[in-house]
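Next up is one chain by itself, shown in structure tokens, the form predicted alone.
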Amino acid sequence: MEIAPLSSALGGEVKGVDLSQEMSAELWQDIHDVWLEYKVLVFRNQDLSEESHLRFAKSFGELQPVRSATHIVGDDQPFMYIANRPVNGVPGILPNGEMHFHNDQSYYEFPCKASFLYALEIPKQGGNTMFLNTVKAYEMLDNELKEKLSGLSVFNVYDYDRNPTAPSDVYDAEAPQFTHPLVIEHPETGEAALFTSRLMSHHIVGMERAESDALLNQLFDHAEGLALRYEHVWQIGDLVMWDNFASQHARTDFDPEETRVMRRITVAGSRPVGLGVAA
């Protein structure tokens, strides 16, 4: 197995591996370290059937059911076919469009650990997914900022049939929604992590909307920098996984003319815990 690099912000190319095969607990054990360094990891060329692609997630945990969209897709199935035509018969899920940056489910109690997204079809041009690193976007603030934010909590919502691509103030009062620590420390790294994102997150508890607003902008601005992306321009048989608790992803527009069809799993995670506080 090789590792490259694929931005300084975070990123890295897996080569050598083919998923469609299983794996020694030496080489899963590689893969697992690289995954939390570089915290988002491509396999190119990869053939991978449901059920390969089902034996690669599971040895990262417990496989999470489809949440947002159960009733599209049914009760206790694990995929997610985000795509702008229907698969096996059912529709595909948030079909076009940009999409803003979020942490997967950070609107349950539990949000998913990882996420691994199988590009099956894909347009000529635009449909890229961008990654921010949550961890360095912390790493990069202030000590005064980083004071201010100890012990805030942020209140998670999605509304995912009534504007499930783009943050907006109205929405469900029934739509999926939780209180998070805005600063959490990761489960396995231990590292702090922003966990608020302009998607899903609508207010800071406690604090001033206007105030609550614009540190929240300030937050998303700084973590959205160049300095902290890599954007991934996908190729039929990408493999991509990423660590949901230590960045952000995003899509960028395309053609809806075009086809995109991309085949999702995630592994059920853990209820983060804010930084310096104990399980």
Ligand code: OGA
Second form
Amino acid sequence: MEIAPLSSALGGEVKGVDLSQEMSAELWQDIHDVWLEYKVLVFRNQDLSEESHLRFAKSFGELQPVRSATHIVGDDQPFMYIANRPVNGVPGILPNGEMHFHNDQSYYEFPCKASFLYALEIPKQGGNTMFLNTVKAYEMLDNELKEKLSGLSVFNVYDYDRNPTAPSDVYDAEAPQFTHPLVIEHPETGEAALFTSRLMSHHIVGMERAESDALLNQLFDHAEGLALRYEHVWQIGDLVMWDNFASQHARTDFDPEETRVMRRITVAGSRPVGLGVAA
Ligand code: OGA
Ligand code: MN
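Can I have the other form now, the form predicted in complex with the named molecule, not the form predicted alone?
Then the entire complex follows, led off by the chain already shown.
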């Protein structure tokens, strides 16, 4: 296995690995280690059946059942098709358009720790997935701001019907929602990371709304700053996996007349713990 950095911010391309084959414990450990180091891993030219996609994801932990779209894909199935055409007879989800930055499932008590996205059909242009490093984003804040964030919690909500791709102030009372620390301690590396995003974070708990809006926007503008990004331009057969507690991602727009089909699996994570708070 070889790893080639994809940007100065985060991301590495793993070469010399065929994910359709069983792998040794040593190789798995190497991949696990570079995943934590690089936050986002890209494997090109993979020929992944549902089974091999599943096997690789499962090697990182228990799978997260698909919950946000159970009305579309049915219970207890681990695959989510992010697609703008039906797959296996069911409509895809998050079909079209730009999607703002987010950590996956930050509106659940137990967000996923890793996501595995595999490209089956891609448009000629656009539909890129952008990643930012939330550990670096935190690190680069000045001390005064770090101090200000200490102990804060943020209310996250995701109303799939109203705000699947862009933030909305209005949300259904039943929409999945959860409050998490705004700065978390990474469960495996112990690194401090921002855990608040433009798409899913609604307000900072116990803070006046105007102040909360201003502070969140300041953090989002900072984190989304160009130098912290890697933009993945997809090829069919790419498997991209990310560390959901150390990165965020967003999608650029693309022509809805062209098809884009991605198969996604997520692996369950622990409940995020605030920086400096004993678990
Ligand atoms: C996801 C996601 C964006 C994309 O799979 O969690 O946000 O590029 N995907 O389709
Ligand atoms: Mn996502």
